[in-house]
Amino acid sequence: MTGVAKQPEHDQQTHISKLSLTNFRNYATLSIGLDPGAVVFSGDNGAGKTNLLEAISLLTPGRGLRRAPYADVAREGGDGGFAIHARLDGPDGPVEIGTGVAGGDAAGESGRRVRINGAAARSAEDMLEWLRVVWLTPAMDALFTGPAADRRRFLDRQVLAIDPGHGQRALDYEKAMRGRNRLLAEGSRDGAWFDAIETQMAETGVAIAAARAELVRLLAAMIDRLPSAGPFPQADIGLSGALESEVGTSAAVDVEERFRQALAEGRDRDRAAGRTLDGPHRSDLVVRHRPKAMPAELCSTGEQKALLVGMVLSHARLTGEMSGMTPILLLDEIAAHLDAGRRAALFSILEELNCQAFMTGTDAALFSSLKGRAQFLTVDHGTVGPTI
């Protein structure tokens, strides 16, 4: 996997020391100082707690934890744009990162701009040089029972945290596949066009599959380090997909050629279907509850939540070891569905990780064991202040 050999050079965490928002969701303007370690946002439903996590999630490539169109992120009644600014403090000194869209430019992904220390960045991927962000939201509780597309998206975000080039590969593959699907829909028989597009799909598709397979291998090894009888059960993870099964046993160039041939031979079938039926866009992440030897999708909702938390924490450890940067964790409504024992275990693990972790909840009492060890802030419909 390209770019993952860097080893940690220090134990000092990178954390957001100041977050400023302009016309973001329900925040007209906001500027708050933040402490390293655990930060707890509490407040009523709809007060804007998750909006703060979403803003932080946009300090990394992609559309954030809600995957919302940028036009929906801009505050209603504003000029159609928004801005997020963060000051990072870490081992390399302070860094200023800003991102957002100008009014009228929020319709497309290309409208987003990123600035680092006042200079325009080449792309959103440049932010990965300074911080990594990992999140867990209530919407992800259905990860194991929902569509495969959700699991692919979850997996690809995990890959991106340790392999910054993965995002561009995925974009290139999607662009090529859209071009092929357009030719199929038009009934084109232009072999040269198909050959060119399918060659690109083979190259990028195999690279995507290889990166996913490597992440699963590394993450499985990290999960093995979890205590076998711990509060967050070990998961057995694997990939379901033709390319992913081949990349571990054959040379990449051979897998690329077989995939290219399969695409060429499948044109008539895909033309009838109206879309490309083979490739990494059809793969799936397979998860089993190891102690129960049971597919994750058949486990209780509580067991699924514990499995997912264990996977995310293992991935945070992996990211720290591979990139040299322990990620910032965003844990939305994390305490509500964990019993007291698992909450205590989670808080201890977060301290062990030495990461900045943002947690939300309607009841600050669920985080009472963190008193003196966390920053408590109350969110009240566009304002944020210390919890009294």
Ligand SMILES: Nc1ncnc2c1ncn2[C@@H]1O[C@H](COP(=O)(O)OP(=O)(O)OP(=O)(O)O)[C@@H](O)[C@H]1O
Contents of the next structure:
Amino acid sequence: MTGVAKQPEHDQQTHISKLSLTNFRNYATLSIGLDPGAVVFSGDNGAGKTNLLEAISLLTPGRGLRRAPYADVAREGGDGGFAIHARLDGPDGPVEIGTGVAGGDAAGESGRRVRINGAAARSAEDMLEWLRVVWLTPAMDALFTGPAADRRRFLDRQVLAIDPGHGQRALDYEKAMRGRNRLLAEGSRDGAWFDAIETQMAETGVAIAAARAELVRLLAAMIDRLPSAGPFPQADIGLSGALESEVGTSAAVDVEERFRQALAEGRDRDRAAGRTLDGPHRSDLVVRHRPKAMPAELCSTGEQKALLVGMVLSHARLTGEMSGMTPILLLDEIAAHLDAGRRAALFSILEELNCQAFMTGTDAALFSSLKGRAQFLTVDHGTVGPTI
Ligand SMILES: Nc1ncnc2c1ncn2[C@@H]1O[C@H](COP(=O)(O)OP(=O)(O)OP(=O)(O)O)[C@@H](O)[C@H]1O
Ligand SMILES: [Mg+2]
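What would you give as the form predicted in complex with this ligand, now that the form predicted on its own is on the page?
Let us now look at the entire complex, which starts with that chain.
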């Protein structure tokens, strides 16, 4: 490197400068200082690396990267509760975010609490005002070959990062659909009830489809800006789902009306099936590997991973441009599947994105090209210290 090498600028970036955990998974208590930029957690299997990423993933609405019940997250042998505390530094100055579940509320079914700068937040969504967190874990390696529900969840998380209202929309739709499914199960013929619920489903369902279609449009445009022969192949992305395809060509009110009618006409069919068969809860994200002109699910494991990494990086860039907040990236075991060339490419894209990126691996050597440009921490049975 020459003396004129550009130093990454971190002043516009929000990053976690301090993370403290209490009774979280295998951490009784932990408090660590974190650098902006790349942070590498290395350590043996079971040391607690993914647990650290999971803690950070709970700084965004939802159940975190494992989608675990809170009772599983609370440390065995603790008081049944857990707490995560993060100090953020960024353009808006320091922000303190705390979240957790009190002991005695071990089931945590009343939800976790969130405090921002010491005051109780109205909901977990309030955290989105301060930071965005995006992750890629080994469990997502089967994203293209696994069930559509996983791809929908992935898609909806991507929408949420650029459109914070999406979480509530999804909850409202789910709630209405559960109400309809209950009526179906009871064999109800209460037309007025069905009408009311289906009107709600039509409104929220079309809003969901429109937000997804918008994300896909924006992300596809971002992917098109990538070099066509880059280390991470371009993905052609699309949506399969009646509503998603209609929202692009018809006015929302018309799509809503058609969906409402379809639900009303489908009552007998749905009663026989025992559930609602039409709607955005059945849609799918369709991905193709552009250079190979191949559906993603037919690509090799490594090709699928590279495709997914490319999508996540493009989405991170999109989120930064749309929200002004470059997301914090959690890349669990990221180095394992990538060859040396792709690893180096990933590291330089992360620097160019100017985001805080947490990466884990059992072998710190896979990250050796980041020496001097990243913070290296060793995780060992619920303790974290500098890597020597
Ligand atoms: N509620 C809990 N209380 C105490 N320990 C827990 C709890 N939940 C999980 N653990 C333990 O935390 C340990 C660390 O898990 P983690 O998944 O973070 O490991 P890791 O470092 O990512 O390992 P690997 O390299 O295998 O992915 C595991 O041994 C697990 O049994
Ligand atoms: Mg792990």
